[in-house]
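The form predicted alone is given below as one chain in structure tokens.
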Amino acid sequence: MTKRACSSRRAAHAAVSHIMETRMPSTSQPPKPATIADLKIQRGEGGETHQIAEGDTPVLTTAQGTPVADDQNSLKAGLRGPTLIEDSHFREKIFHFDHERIPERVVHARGYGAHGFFEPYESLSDITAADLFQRAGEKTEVFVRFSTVAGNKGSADLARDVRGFAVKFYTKEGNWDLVGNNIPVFFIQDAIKFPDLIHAAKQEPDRGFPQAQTAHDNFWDFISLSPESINMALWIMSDRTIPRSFRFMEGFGVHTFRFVNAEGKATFVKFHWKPKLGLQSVVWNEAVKTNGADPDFHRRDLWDAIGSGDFPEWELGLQLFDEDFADQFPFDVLDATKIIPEEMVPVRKVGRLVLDRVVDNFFAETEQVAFMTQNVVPGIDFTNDPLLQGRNFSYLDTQLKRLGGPNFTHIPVNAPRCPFAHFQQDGHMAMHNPKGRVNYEPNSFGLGPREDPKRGFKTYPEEVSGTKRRARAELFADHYSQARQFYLSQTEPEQTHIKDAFVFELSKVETPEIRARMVAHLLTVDQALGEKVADGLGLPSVPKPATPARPIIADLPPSPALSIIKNGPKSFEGRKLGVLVTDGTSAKLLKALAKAVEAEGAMVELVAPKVGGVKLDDGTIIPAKQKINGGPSVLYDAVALLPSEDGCALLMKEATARDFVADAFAHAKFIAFAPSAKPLLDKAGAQLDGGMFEIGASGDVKSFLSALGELRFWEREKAVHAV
């Protein structure tokens, strides 16, 4: 038996017994929205206000009462350039974006981290002169933390969301932050909208709901009036954002960098983390219990898995480019809002990151980490993508309010592992300082540290010139090619799964307008999407399609790795089956079952009417790790109906045991059931389909588990969803 099999059998998994409670949309009639005439500005030395004539607009201002001319683009050397550090306005709009909250982070406030370890397949210094890729085999320590983006800190891991992906690597250069999603691509094209996009999707500022949620008018607001968010829209309403663990979810850097090696020579690079386990995502239904039920169901997942020794694992991969291929891309890959399919520049897998070692304090470590974007080592350089560009400076700054200080790398889960020297000094919470007479460079005394013309990072020279203006590259302004193609490249059961995902937040949208503005823009995506969405709405007419800045490139071929039912596991390896039990059940049945799904690396829970366990038929005494009530079916990847006809007759009188087959049906998950049970299948309503397999016997046992690769039965869907 494998190490990993062996160690899923001593795990012994708990799940918070929370009972979900419903939430029904209120019935009261929203406020009439506010016109100009009810708004009020302050003006003068006095800070008298003086009411604003009826259909009057007033001008946008910095907080020091200047004039803005444009708040869509950040000041750029060139359409394609650099994010130039004049733009006074950009630096004020972010600085203040920065400081809103205190102590918890403006967005990825809940996360949870562990520790662990990268190690390279191959030496990479032909492409790379950073240090971590010069040695095969030779592991950086690591710190990881994923992280939903929306929710505030006391908000649920099953919320739809983005997630955080963000990786610490302590080199012997310094420490090199990728700070990336699980979605490859992003909502904005330029920093400057991001406090706009984050006020848009947090809860609404006069209620303070919904939360951890996108489905209520102000964000939609916003997605429907930027055109160059769609592609994110249809990223974020598909199944990518409501991963069944951490452990299955793929990572990205969303952003171009660059590697340079020891002679200067440049390549492009976008870095991806592959799971090794494969993908895994919920359906909505089961996001929504798993939420009532085990609000930490992610963080849990992890601690499990690595406390039990399944070490979570994933390859780090790399699209390498030169500047001939960047020139022939359809689109720019300057642009945050885009991907570059992997069919076209396939992923070369380079080394693996394995999490095997959690915290020892989550404040300490998980809550003081600091990720910032701009930490990177020689050999890694940015481009001049400027949503990346204004990440550069806005993470720094944000270290400053949360953190307390100039001084947060010393704390010890943001030190550097490598020798380090300057003369920084001094500050609020400063725990070293520079020792000795001498704390400025140049100095005739010969002390202290000096730069290394030879080590030292040296940011790669890329020719820059252009007139200073606020605008974009003309490439970014295609928003629905893209957008286009990832609808297209998934497999009936996703694209259903997206437009119910539009249907289900765009109906939480008191506004008909802003639902009707959406529409139009699917409709221009796809003619069938937008039909569908249109129909589950009830909208009272069909919107004319959003007009394209850009003629769309309809041809563009899908993308099969686009699609997570499509790279899902080729096994149940890293999994949990929940076993419902009672007295009485068949202990060889039970012996049988047990014993071949651990053989597969996956874990075997048991449910049972009592926590204190049952007696089977052969007079063993087990116990069981969850209550009926405690431990529903959502928290499973496949469920085994096992109970005496005894305990049968117990659990069909039991509401939450028809629930827990009922939810196991709906949820596409594959059965396994004795003969005994199946008068509770009846019960609950789960009619024999192909999903669902008999095992009278130990034998029977093979069948199930070679349909348990595949996850879900997704053809059920169709028979248990009418609209």
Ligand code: HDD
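Between two forms, the rigid core is defined as the largest C-alpha subset superposing within 1.5 Å. Small disclaimer: the values here were computed from a predicted structure and weren't measured. Positions refer to the first chain, counted from 1. What changes on going to the form predicted together with the ligand:
Superposed on the core, the two forms barely differ at Ala655: its CA moves less than 2 Å between these two forms. Once the rigid core is used as the reference frame, the Cα position of Phe95 differs between these two forms by 2 Å or more. Superposition of the core reveals a Cα shift of 2 Å or more for Gly65 between these two forms.
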The other form holds:
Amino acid sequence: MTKRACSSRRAAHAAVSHIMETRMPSTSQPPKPATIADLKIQRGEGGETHQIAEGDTPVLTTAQGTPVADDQNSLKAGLRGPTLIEDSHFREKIFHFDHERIPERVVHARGYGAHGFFEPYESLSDITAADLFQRAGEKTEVFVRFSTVAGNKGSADLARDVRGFAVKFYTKEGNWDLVGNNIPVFFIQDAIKFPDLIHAAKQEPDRGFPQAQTAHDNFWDFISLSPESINMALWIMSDRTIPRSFRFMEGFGVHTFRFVNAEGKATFVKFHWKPKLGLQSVVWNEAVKTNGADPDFHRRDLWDAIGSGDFPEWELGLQLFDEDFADQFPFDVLDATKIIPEEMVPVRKVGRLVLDRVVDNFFAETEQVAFMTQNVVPGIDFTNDPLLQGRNFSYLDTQLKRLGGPNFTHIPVNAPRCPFAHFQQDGHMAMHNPKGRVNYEPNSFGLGPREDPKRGFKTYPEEVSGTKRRARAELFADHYSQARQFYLSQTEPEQTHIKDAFVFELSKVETPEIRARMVAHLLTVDQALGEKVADGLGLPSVPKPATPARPIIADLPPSPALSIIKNGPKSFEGRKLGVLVTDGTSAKLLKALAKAVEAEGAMVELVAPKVGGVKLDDGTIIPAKQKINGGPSVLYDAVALLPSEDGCALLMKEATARDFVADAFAHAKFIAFAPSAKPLLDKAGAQLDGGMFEIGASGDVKSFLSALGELRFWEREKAVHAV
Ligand code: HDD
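Switch from the form predicted alone to the form predicted together with the ligand and give that structure.
Up next: the whole complex, starting with the chain shown before.
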């Protein structure tokens, strides 16, 4: 985060420290919803407001524009008589309501989007002709949608799941969609297995549950029968699938793509998004509780961050390589279940993506946006990755089903921003049809658009030959080597989380054979991991390791880039401190803490017995953001406990206050506490350790602050888990 962005955020936030100086109520809020007076009914081409009644209030009309006199009562025959079919206003209103829903996405149904821009740091004209990469500093508009995969539209944000990271670039040469995930590998190698994978992951078909989770028989049955999924299985059981925020996660294009320059020279490329604020995830017990406390945790986080001027930012990274590298790489670069370690082909940072505008309307933009892997622009091309090839069929098809017709590119969020001209016409909801007599080419009138062999998209002329058959290339068969490399690249707490996640998920599996079959795979990945999971499940005996189809490359060097903890930010910027306050809290201490935290570019949120606020020891009345039972500590990255002595006595009798402390402690969070809060710590069973900081009335918060950059005090985890 730049200093400029920090200061704009601070200004927008009217920070807690500032509030206390001015004694004004908090305005650290997302953008205010438009008032009725702001709303304009835009019907005409020019967006003019129709039927203005008194002052600025528009007259309510039907969809046909007829002014409505009474929107409270349907038309009846007599005061207590039946409703009349003649009531076209009522009919139209209910008809439209009945048709408000469109089919949710078959996968990635729950998502959240925002607008922004992409800006290259340098010209990449030597490697790609793609227009958006030609000129350093030139901005290209983007729309990004983040999503979970398995859950339905109304599921909770902190499901353990892969996150979608789909970016639509509105370039001057058409839309380019980079439809990626927050994990660089995938479950399957061939798109023909996608329906099976997704059927197995989603609710079981007879009972319609479980929702938004893979902790059930069908999923692990499929995975345990599909060794190609084992690498991804390790990734999804890591903390990558429980990100703290969209803002703190990486994104990946997954497949190997091709860049093609103006001379027609091709370079292989893998796309990476690196969050400016570093990586961060939550712990599983925290995720479970966050889903209850705030099922919209991730979408709210994005909305709040953009609304307060704290614009999320990612750098676009490229791994570039040629055929020679591909030939000597021990895995197939067309296999989407494999990475190319960053230590082998470094990630070159070539530009930045900034999200700076929330949507005006969730349905119009986030719901109707149609991403399609086949949307590429001149200079970017596909490879023969069989997963990518299959995706290129699927996405167009799904938009027809979801958006109801072939004209979904007429919807503003999907329309190119550059000029476009073609002879596609008619169909449902056609918004722009060709004008004039000619709707074909070639034509002898010299009218309408024609192709341009120079500027137009040209497929890379790759030579292809071979026998038609249903088969996979040989190197695709190594399913364990990279899974092992991933596991061995993790820090100790991360390895423990992976083991715990397997034990949790497989404990929900009812069929013992499936549990044992999964453990057999894990034993092949890493003997110790397999044994620990077997023990955690209480298996009667340790099964035989699964036999790999190809010999494992056991000595792949660990890749530090694969660990979240090793790629944390070492800063508290963009994070949130929850401060528990009561009547009588020290104003001096609260102010010193808030000022220091906000200077780091982080937010402070007050949690109190009543949302109306508390009276500090200097008589200031300050409003709270959360009442204690609505603001559990899972909503915060770290907490501070600043009750007065009387306040502490009150909180000790309050179960949700005890949970606030006990959870922060169990989730390895850094905790600052005033001496007056000590009895509450004791009551909650939180024993003092290196992650807890007494901050005195003197307001010395320095050591707490420097610890916050570590985000968690991982050493504590061992002390709080015995099972
Ligand atoms: Fe997919 C949606 C990402 C494999 C078929 N996919 C979808 C979205 C993302 C991904 C982020 C949501 C886009 C949005 O926000 O609207 N999908 C991936 C990645 C994959 C992948 C990274 C593997 C590398 N997908 C994949 C395969 C198929 C699909 C193999 C089918 C053969 N995906 C779809 C879909 C969806 C979709 C059914 C559902 C809604 C949509 O497309 O617009 O067509």
